[in-house]
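Have a look below at one chain only, the form predicted on its own, in structure tokens format.
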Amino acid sequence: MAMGRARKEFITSERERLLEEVPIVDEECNRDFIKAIIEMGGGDVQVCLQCGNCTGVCPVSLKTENKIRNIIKMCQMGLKEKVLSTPWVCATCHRCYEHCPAGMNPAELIVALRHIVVRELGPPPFVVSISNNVANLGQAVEISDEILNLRKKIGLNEKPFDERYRSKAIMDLKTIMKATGYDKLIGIDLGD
């Protein structure tokens, strides 16, 4: 039976992307990167095991290009620069950790590595200005002009909070970022 071109085709390219063989130079390996991410928390990469439970329970990684395993494997070796330029996506829902045979927290390892690009390569600017909003609104995205009118509309109180406590929380907040150092750490004025 002759392979069909469509089919011809889809296992030529899949074949030569499986195949693309990138090589890792000593120079690509950072001894220090294992120790920055157990510095931030991340727990030490070391125990995997790569036996991929993690990637087989993640919600999102039949969505990413880089699975979770991976990425873990990238840290063993050393490959800061590589995974810190690495789009990488987390839910933070822990399932690989209830999976692990090996105790890791591949969730916590992701949080780490968000620290480490943030105090590296500065924090992305989705995250200034999503903290910019809490700093002064107190929530992350600002209530439409459209969402308010449609909330008077149907017969709810035209704002979702009580401006009497708002205006505490702000402050509250803002005494946390402060305390805390995280104003700095994103580059937000928050006055004095």
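Numbering follows the first chain given and starts at 1. Every value quoted in this text rests on a predicted model; they were computed, and no experiment measured them. Take the two forms, superpose them, and find the largest set of C-alpha atoms that agree within 1.5 Å; that set is the rigid core. Compared with the form predicted in complex with the partner chain:
- Relative to the superposed rigid core, residue 76 undergoes a CA displacement smaller than 2 Å between these two forms.
- Core-superposed comparison between these two forms: the C-alpha position of residue 86 differs by no less than 2 Å.
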The other form holds:
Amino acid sequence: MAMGRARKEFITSERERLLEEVPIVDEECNRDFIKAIIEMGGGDVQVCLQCGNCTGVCPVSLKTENKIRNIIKMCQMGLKEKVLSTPWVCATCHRCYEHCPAGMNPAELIVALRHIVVRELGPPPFVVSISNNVANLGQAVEISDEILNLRKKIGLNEKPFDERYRSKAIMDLKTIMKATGYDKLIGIDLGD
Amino acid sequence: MNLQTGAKVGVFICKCGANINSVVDCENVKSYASQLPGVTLSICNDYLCSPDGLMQMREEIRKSNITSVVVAACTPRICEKIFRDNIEKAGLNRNMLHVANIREQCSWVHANEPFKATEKAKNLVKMGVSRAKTLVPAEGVDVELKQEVLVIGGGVAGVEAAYKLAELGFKVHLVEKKPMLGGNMATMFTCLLWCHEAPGKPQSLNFRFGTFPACDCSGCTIMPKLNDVITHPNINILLLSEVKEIIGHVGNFKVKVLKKPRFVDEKKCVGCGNCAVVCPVVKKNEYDYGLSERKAIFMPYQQAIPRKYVIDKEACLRLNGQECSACVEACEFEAPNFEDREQEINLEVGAIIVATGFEPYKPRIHGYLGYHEYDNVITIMELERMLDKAGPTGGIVIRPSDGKIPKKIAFIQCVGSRNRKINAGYCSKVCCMYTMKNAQAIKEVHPDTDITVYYIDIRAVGKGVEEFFHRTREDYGVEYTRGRPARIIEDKETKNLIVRAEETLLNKITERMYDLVVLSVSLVPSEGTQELASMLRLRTSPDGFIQEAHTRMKPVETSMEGIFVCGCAQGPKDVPESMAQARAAALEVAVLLSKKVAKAESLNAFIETDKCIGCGLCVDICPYGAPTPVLTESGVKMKITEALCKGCGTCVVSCPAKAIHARQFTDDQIFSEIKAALEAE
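Since the one above is the form predicted on its own, can you give the form predicted in complex with the partner chain too?
Next comes the full complex, this chain leading.
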């Protein structure tokens, strides 16, 4: 009697921790996805042997659930929905490329996926704000007031760069962004 | 134009089932051909090369008194000989044939453009008809086939081929670069009979370990064979020798072999080893992959056959101008001979077998797996030598850093295999199995060792090999983890190794510590394969091994007639397969040479003596040595020895007086084709 109750309690508590996974079905496998990837420069995605060498050398693989090897496999299967939510953690350090025995370039695959994500789902907020900073300030991160005050306090120039050269460089950057359509793609306002 | 008067050309068009006919409109080509000037007959057949097709061809030739034949079918590389034989049977000279390739050059490459493909086929037939009218009968020349064979490489494949041919009565010259026979297989000599007394050993397993999958001692299997070969009266063994030059052609190759000095008289040396005891020079033994030391006078390894000592020219004091005669004084038989000199040996052989084998891949100088940086990372060949009872460690596995017996060993598969950064990315085929064999052997010697194998895919195919894999995991408890290691880090104090890899089946990154890491390295073509291939004018495949003539139908033939390939020279393979190929190559040689005389196709060049100005350009340029100057009444003239000429045409284009012609490709014949091609419709 006691045994039966214990088992029942165990099963009930375990049940809450069980995953609600469902099998991958045919509808999720989009074979045209590979064509889109190839178009965006991830052409060698089909050469992967799934050896796992890339994951082993990847500096961020311990921080993500979907390792780079998993992403490649998902691309091969055409699991577009699953893949498109993942590609922003990669540091594009290209270590995977240096080690890949099949001669594949997984980092470039990630870049191709980012192209697709931006075009289909729009850029994630952090990409928009970084792009805005680059276009308007010439650098990805804005220098905080705290730092500017600190510089002033210890007698340094207020800004750690020469404004004349910087504004010319920002003009050039804006020209490039306009010419390539980058501003429209990301949705940043370049002013005039 | 050198036209045949009243030439009657027969055009035979092959539909090749749907292979040609589904693209090229064969009936259209047929009616087009029948209107061409000089064409008496034009026929289509579904399969011209079938017995029925060939019979129809013969009957039509006889019925219509055809004088020359155009066959529009597949490439002449496949069926030309069949059609030449066939028209000969029909009573024509075998030279009265032209093959127009309307399959590879029309229906296959222009499959999307049937109309244009048909037009091209018509044009090719028209050119063929035009050339067929200029063909002249010619007889082939008889070539005497030398009843001697050269086998390059004294490994298991070369030795087997040489032995079989010698038994058939051919004189065989066996050339080996190293001072001993047996190649790589002989270095995997492992006889573990002794360990059956070892405590804690599973009782049911009664194996010895040398080569997989039967796990019999490789030495025990190859030694009797090597002994047969060295004592065989028909085999001339040339050790420490390399082929330097080969000219000639099937049936008559002239070979120059360079035999390096051994500095020990092979006839006098009994292999007692007294000389090595007193020799003052100590070097690392390259035949034990640096695991042991040797003297300047040495035997590569204990079981080397023949059991004769050899002196290292670079290391010996006496040969480098210093005073030393230790070995001479120690030898009772006066075997050391410092007067030994390099010899050049000239051979004339009818056929050649290339059995140059493989060598284990050496990881890159600073590879990421740390082979050169860390003491305890070794390759599989070093492990093989350790497991040899008569080898450097007496049959036990040790860590090179401290000589201790490792408790945890990792094998890493696919080092140099399946890697497009290093080579063509081929699979070496045997590494999965040799790892299983060695893992089992280690478990037999040291039963409490933990072994992990890092692999990408296990390729255990072949008879009994899957079972062998199961035994490794089930009976011996070897762990297999799927994932290619990313890097190896050495613990500086203990010299242990941390292997970081993804366990891809669990989706987790692992970092595990081992005492010893063994790299299962790939098989690469042995050094000098490329040079030998270019000397013999053989093709090599992208992986660097020698390319066979046809992957399926001609597995031991090469692109050069009379030259055959067997064993690992053709690609990585295991011992049973090498043996089978060696015997196949031996049989091919025997079939070829047993005819004694062969008829060569009359492709040869000939000289119009009147036009020859005796400049001798053709003599310099001919790769086969066919033209020779002769003194005639009207001065020096060139003469071509037809048996030596291969019809390459080099002399034809070089002749400033236009005196040389290739028999099947005279200017008349080629210009008639070009003219037909450029003619307006």
